[in-house]
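Next up: just one chain, as structure tokens, the form predicted alone.
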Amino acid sequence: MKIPSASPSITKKEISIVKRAIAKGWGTKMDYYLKLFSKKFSKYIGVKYCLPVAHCTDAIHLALLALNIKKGDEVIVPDLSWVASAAPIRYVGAKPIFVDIDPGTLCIDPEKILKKISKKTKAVISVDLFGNVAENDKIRKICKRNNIYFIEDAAESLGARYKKKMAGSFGDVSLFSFNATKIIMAGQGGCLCTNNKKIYEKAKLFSHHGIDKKLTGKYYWSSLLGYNYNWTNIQAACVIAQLERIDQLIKYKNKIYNLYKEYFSKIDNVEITKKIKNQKQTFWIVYAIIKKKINKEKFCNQFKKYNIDMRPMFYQISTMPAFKNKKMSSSNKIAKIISQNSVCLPNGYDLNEKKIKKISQIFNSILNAKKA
């Protein structure tokens, strides 16, 4: 019984609409599903504009370009996240300023943001992590007071709510991912959302080689140095079906969380994702914080002989070669502790009580040195 770290939920609904897109989504209908997705997704999040792109990383890059962030500028970002939250900052020549996280949400700490704002700060990237949401109302106020942009990376928390407001509806720009591991998926893909028409149009221009026939009246004329970040009609069709099932998918994630909570409550020295006040979490990934010193790579590797794909927690980005900053990494103490002593539990849509019971038993035996 192989238990992968993640697996999607694919039904006849997805297969049917993708078949239609493959058969008929060409010529005059070459962007039919892309437009339909943009309309449906904008409505779901509660924003005016949605630009589908090939990856969420592209969306972050486009956001920075559209906001004119460049060499010499600084962008504040949490030190604990997937590396794609920070990499595009370097793409545009700006400097990432890594900030510590809140121990309850694992998202960026608003109070720590205040201490890092300088004359060079142009934006804050707040990452809604693992189905949790940052204190984005506070972050938005901080950004507004200091005249800096607020970029909300909601890739991991689609469908979550903070104070009844949807994740991805707080920022000047918000970003989402439809990678195969996410709440809803298209294999790959992402999007940029905003209520600002100028930001949307600029991001759209950058996303397709700087070409806009409506603007210039010319085919193939590039007005600026752009990128090829277009998404496909077929992938958009797939994620439309997933979006229509999102309540069912989030319900499943909540069921899995409650099973993990039941079985892991019996294990010493471990604490899994907590419920957070004023939030409706999606529990995209349930993480386990271990209350004793471990080597997370060696710990996860021990699960392989039981056919369980256990993944380590994200690393501090400030410790990676491309971003290395010893001063920042050592000062971000909560990010350091969480990164070193935490793992991500399997989160696929193929989980059930039998599998979660097995995971918990093996986890206990490895962590507390009992025979499996």
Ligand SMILES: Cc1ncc(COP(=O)(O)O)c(C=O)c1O
The other form holds:
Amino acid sequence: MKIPSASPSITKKEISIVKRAIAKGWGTKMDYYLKLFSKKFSKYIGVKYCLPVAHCTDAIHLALLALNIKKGDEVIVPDLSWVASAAPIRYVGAKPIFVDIDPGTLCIDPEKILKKISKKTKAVISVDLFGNVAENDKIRKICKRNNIYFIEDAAESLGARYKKKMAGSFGDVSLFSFNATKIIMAGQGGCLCTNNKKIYEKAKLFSHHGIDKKLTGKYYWSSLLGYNYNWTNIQAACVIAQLERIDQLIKYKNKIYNLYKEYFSKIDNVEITKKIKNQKQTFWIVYAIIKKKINKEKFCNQFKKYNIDMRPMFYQISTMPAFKNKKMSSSNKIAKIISQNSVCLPNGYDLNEKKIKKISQIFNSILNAKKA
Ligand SMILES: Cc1ncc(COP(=O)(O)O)c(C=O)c1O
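Next, report the structure of the form predicted together with the named molecule; the form predicted alone has already been given.
Below is the whole assembly, all chains and molecules, this chain first.
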């Protein structure tokens, strides 16, 4: 019985719509499911525009391009996230300024953003991590007051709410991912959401080699240096089916969380994801913060012989070769501790009580093994 770190939930619903898309979604119907997805997804989030793209990383890149962020500019981003939250800042030649996280949400700390704003700051990327939401109301105010853009990377927190508002409805632009690990998925995929028509149109232009026949009246005319970030009809069809099941899927994630909570409450030296005030978390990934000094890679490797794919916490982005900044990494103390001492528990939709019991027992024996 192998326990993967993540696995999706695929039913007859996804299979039948994907079959229809692959059989009929061509020619005059080549963007039928893409358009339907945009309509349904923007309604779900409560935004006016939704641009489907091949990956969330592309959507972050497009957001920066649409906001005209370039060389010489600075963009504030949390030091603890998947590398894709920061890499597009470098794609456009701007400088990422890594900011520490809040120990309660593991998302960027609004108080610490204030200290890092300079004349060069053009935007803040707030990442809603692991099914939690950042204090995006405060961040929004900070951005407004300082006349900078607010980009919300909600890749990991689709369906979560903060003060009753959807994750991904706070930013001037927000981004989502549908890669195979996410709450709803299509193997790969993503989208950019906004209420601003200009941002949407600009992002759309960049996403398709700068070609827009409606705008220029010409086929194949590239009016700016763009990219091919188009998504496919087939993947959009898959996500439409998943979106119809999202309440049920989030409910299952909550069930997994409650089981982890029950079994991990009996284990010493560890604390798993906590419920956060004013939030309706999705518990996309349940993380475990270990109260002992560990080497997270070695710790996770020990689960291999039990057929469990335990994953370490993200690294501080500011410690990685493409972003290395010793001053920033050593001043982001919370990100450093959480990164070193935490792991992500398996989070697939294939989990059940038997598997969670097994994971917790093995976790306890590895963490609290008594030396002879
Ligand atoms: C916080 C965050 N941002 C961005 C991304 C990038 O998403 P994608 O894999 O769709 O490019 C991910 C993906 O895992 C993510 O977790």
